[in-house]
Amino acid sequence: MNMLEIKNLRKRFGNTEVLKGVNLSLEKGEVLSIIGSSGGGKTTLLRCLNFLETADSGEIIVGGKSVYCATEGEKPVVTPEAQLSFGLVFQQFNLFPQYSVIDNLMLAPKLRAKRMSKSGKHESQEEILARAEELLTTVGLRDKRDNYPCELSGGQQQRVAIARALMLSPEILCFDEPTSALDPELTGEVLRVIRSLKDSERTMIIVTHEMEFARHVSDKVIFITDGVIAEAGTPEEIFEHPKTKKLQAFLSHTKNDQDFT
């Protein structure tokens, strides 16, 4: 059984369609790369996964149940388990600057526990804090759990930001260029950590400019232009073998020499 199916993914804003047809499967412990220059789709796909944004038709499936449903011009069906489903780590970090980096980890699931303190069901306090622990323990930021976001340098933050959203337990986790705001310097440290959950057996996509990365990490990659998956395959089919145009004069203006071993 697929972990994901995309199903006929479309999207617009205004009279532009940026999301064409979009349609995937992933299974359970595989990491997908999505390639593709600026303006294709790529983070636009990514935001529909996540509900920031809401696709206008398609559905999405995760673990063999449908959790959004919809046809144009009708209301779509999303059940409760959607946005629990996926985690995102956003470009610019978005931590919460008031709080510290063990606050910023142990926020959203005390608000989740306390959502469900009728059920039952729910984290102890002190659950959720040695998971927390645990968490930054895995991205190497033990030692930083009572820095606030200002103190940290910009890998730091994005560590935090992906421990954050390890949190929840997401299915799969989403990362929307996750080295695009730090300098060259601090990139192999992010790249490193997002290495070592592949090792995990986690399932993943990530869309990335870091070509050398997305070849080395991925289970599958695919391209996307102008709205739709214009090739797709193993990472050796797309960077060795590329069969489209459009692919070949992508990779040809891109070159990424980062060591993130």
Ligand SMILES: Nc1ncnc2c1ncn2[C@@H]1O[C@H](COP(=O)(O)OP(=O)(O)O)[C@@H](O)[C@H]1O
Given for the second form:
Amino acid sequence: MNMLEIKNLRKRFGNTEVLKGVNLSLEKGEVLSIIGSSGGGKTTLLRCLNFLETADSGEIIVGGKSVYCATEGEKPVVTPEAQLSFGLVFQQFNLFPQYSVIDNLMLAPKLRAKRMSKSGKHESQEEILARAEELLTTVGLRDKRDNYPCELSGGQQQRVAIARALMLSPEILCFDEPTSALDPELTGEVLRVIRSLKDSERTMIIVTHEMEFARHVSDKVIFITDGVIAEAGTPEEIFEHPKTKKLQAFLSHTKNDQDFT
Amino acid sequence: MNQFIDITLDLLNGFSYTLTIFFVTLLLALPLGLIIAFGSMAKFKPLSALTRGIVWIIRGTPLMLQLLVVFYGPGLIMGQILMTEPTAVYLTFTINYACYFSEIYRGGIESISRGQYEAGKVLGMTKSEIFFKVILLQVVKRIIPPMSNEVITLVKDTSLARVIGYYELIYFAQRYQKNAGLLWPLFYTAIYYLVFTALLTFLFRWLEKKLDYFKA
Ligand SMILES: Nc1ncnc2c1ncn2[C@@H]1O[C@H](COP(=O)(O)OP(=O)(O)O)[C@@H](O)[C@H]1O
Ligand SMILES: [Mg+2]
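For comparison with the form predicted alone, would you give the structure of this protein in the form predicted in complex with the ligand?
The next block holds the full complex; its first chain is the one shown before.
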């Protein structure tokens, strides 16, 4: 069964249709990379999945369960479970500046536990702390647990942001150009962390301009342009044997310079 | 010397009225300002237009005039004074300062990046959790300098209470001028204001230092 299925997702801003019917499916543990030139709708797609934008129509199915199904003129309410099916790592990190690293990780889970304590089962403070410390170790920042975001480099901040997203155990973790705001020498450490998540069977969707990285880490790659998936396939199909003219042109304009291994 | 001590103590009594106006106004206007700020940012257009209209009127007219209208206005219309002097003072000062505070809050809230709200949302936090646990402290940090200005202005604005004949420090000092021909107590009041605003300045600086541990 598919972990994620997106059916005919559409989104318009005013008169411009930004997503013109996106269809895709992803199996558990698969990594999907989304490539495409700027303005094609990649960010909008991730934002619709994370309910930061409400798609005008289409359906989102996670683990066989419909979490969002909109028809023109009728938009459903997003439930907390639907929201937490997805996690998002932003280009600009968006850490909470007034909280230390460990508290950035624990804030949302603690609030969630407090909310759920009214209805019985919930995670204890100790469990949350233990998970946070474990995740900090995973991203290699155990020793920064008590630092504040302003004391970290961009690469470290992004790794904290990844750990923070993982605290909510999303079924599908999305990344929107996670290394675009970083100095070139800092992208490697972030890409390595993302790569390590693949090894732990995490379902991920990564919008990226790091072609070499996409080629190595992905199971599937889609090329989005003008709000449609213009081409989809395995990394080999997309990068070695691009079929459409648009993808061929796109690939010839991007060069690879990043070593992430 | 005896006279100096007597007058000092008497003015201190007058200053206690000043302080009462100051603290009552702060206590009520700080939260009311936040409500007005939300009103002026409301997505429901009639509400935000109405709120902004009220803020414009309050900020666009002298506080002294507002005191006179609130205290004497009902008398003109209905033939009787509705409020005691202190009530009129607290009410007018609170509304006036809440409007100024609301604009400071609004500026602070709107300056926080959208990414902070979005990060909270994708982590499953509710709107109020995002506001109180993520946004508020960042806003507080940013608005300390303009708030400190406004609060120090309030200390001195309390002297306007005397236009409707309510007690405060200068009212007390002027009695010596009228009754005994003494002018110096009036000038002497400056010391009270200066000492108190110095305390406030230290308090705000301390607060600023307290929040220095993060950048926002
Ligand atoms: N909130 C918005 N309002 C209006 N237009 C938007 C908004 N967000 C994105 N767009 C437009 O949608 C198109 C796709 O944007 P985006 O999804 O950010 O593309 P990408 O991430 O592929 O660069 C662009 O033309 C952009 O200007
Ligand atoms: Mg984008």
